[in-house]
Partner chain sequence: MASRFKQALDSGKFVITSEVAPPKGTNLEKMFHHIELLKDKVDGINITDHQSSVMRYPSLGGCLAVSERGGEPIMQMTCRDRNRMALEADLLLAYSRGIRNVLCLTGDAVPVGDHKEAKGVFDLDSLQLLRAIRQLTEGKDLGGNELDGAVEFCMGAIVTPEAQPIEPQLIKFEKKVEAGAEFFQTQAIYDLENFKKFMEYARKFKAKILAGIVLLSSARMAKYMTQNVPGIFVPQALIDEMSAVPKEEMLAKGIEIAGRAIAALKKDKICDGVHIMAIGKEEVVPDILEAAGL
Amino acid sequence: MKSITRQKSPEDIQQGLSGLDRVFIVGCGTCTTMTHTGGIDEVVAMKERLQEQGKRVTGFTVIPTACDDMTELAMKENGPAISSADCILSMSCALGVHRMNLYIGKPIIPAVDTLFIGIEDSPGYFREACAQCGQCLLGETAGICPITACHKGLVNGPCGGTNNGRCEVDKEKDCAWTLIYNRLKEQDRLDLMRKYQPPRNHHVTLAPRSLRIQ
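For the form predicted alone, what structure does this chain take on its own?
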């Protein structure tokens, strides 16, 4: 499961770099490499584009995993090039930006938008799999999340709009609760369809969240 990202428009990146002429570029070898938004090819292309715009790129690197401890080591290894830059242009997900800010006092400018946590169902097609809501129902919905699979996020379903197994919001999309029903039937657990799920407690997802593990 990965952070699914989309590269910002050239105009947004240019605006983010306004007044910052010397740039060090950081990509990620994991999530943004998978989505082709911040791997080595995209980093090199960004370098060339910035240079065409008159920016000076002091260096670049692709950290194997930009959201863990490898980031600190990469910052140290590229210390001179980073020191001579006005900022870092991050082509990692938002977690990578947060991690870099722990070690660098310079501005970290994101070049991508983090969209959701998802999985790759087929080459180039990414599906949101988890909303990180803190109230997991997967054990009772046969591993299909109604929060992310249902356009309405219904924890009791299906709704009255489903028709021939299709969603009324997007008729090209399978109804999440039909999928849940079919899988529960295969598992001989259809009794769970009759179990009422209480209204979601949105206090669980108050932001910002933190957790201390004892």
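Can you give me the structure for the form predicted in complex with its partner chain, which would complement the form predicted alone we have just seen?
One chain, no partners, no other molecules: that is all that follows.
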């Protein structure tokens, strides 16, 4: 499971950095490396682009996993370069921005948009896998999530937009309910599809969601 990101446009990044001339760049060795949005190659390319635009890059680093506690160490190790910067340009996903926010008072400007939590189905193809709804249905839907795999997130079967096993919103996309039907049939568990699924609870945990274990 990975945090799937897309780089913001050069114009949007420039806009985000307006008035902030000294920049320290942070990439991530995990998810944004995998999606080529914030690994070492992209961080170096960003450094060069910013320098061409007249920015002063005070330094850069790629944290192995920007969302965990290695971030604190990376911030300390790069203390002087970060201190002399006006801001951090984050090429990690939003979770990395949140983590850095714990340790750094300076503005942290995201260079990527975090799109979804997904998996890499085939090389270079990332698919949303879990919407973290808090009411997992996978046991009743043959391991295919109707919340993420169906455009409308329908839990009671296909809509009328199903088109020879494809979805009307994207002819390249499989209809989730055709997939679920086929797999449940293979498992001889089609009775699960006949079961009424009541309306979803959108407050399984109250927003903003949090959980304390102990």
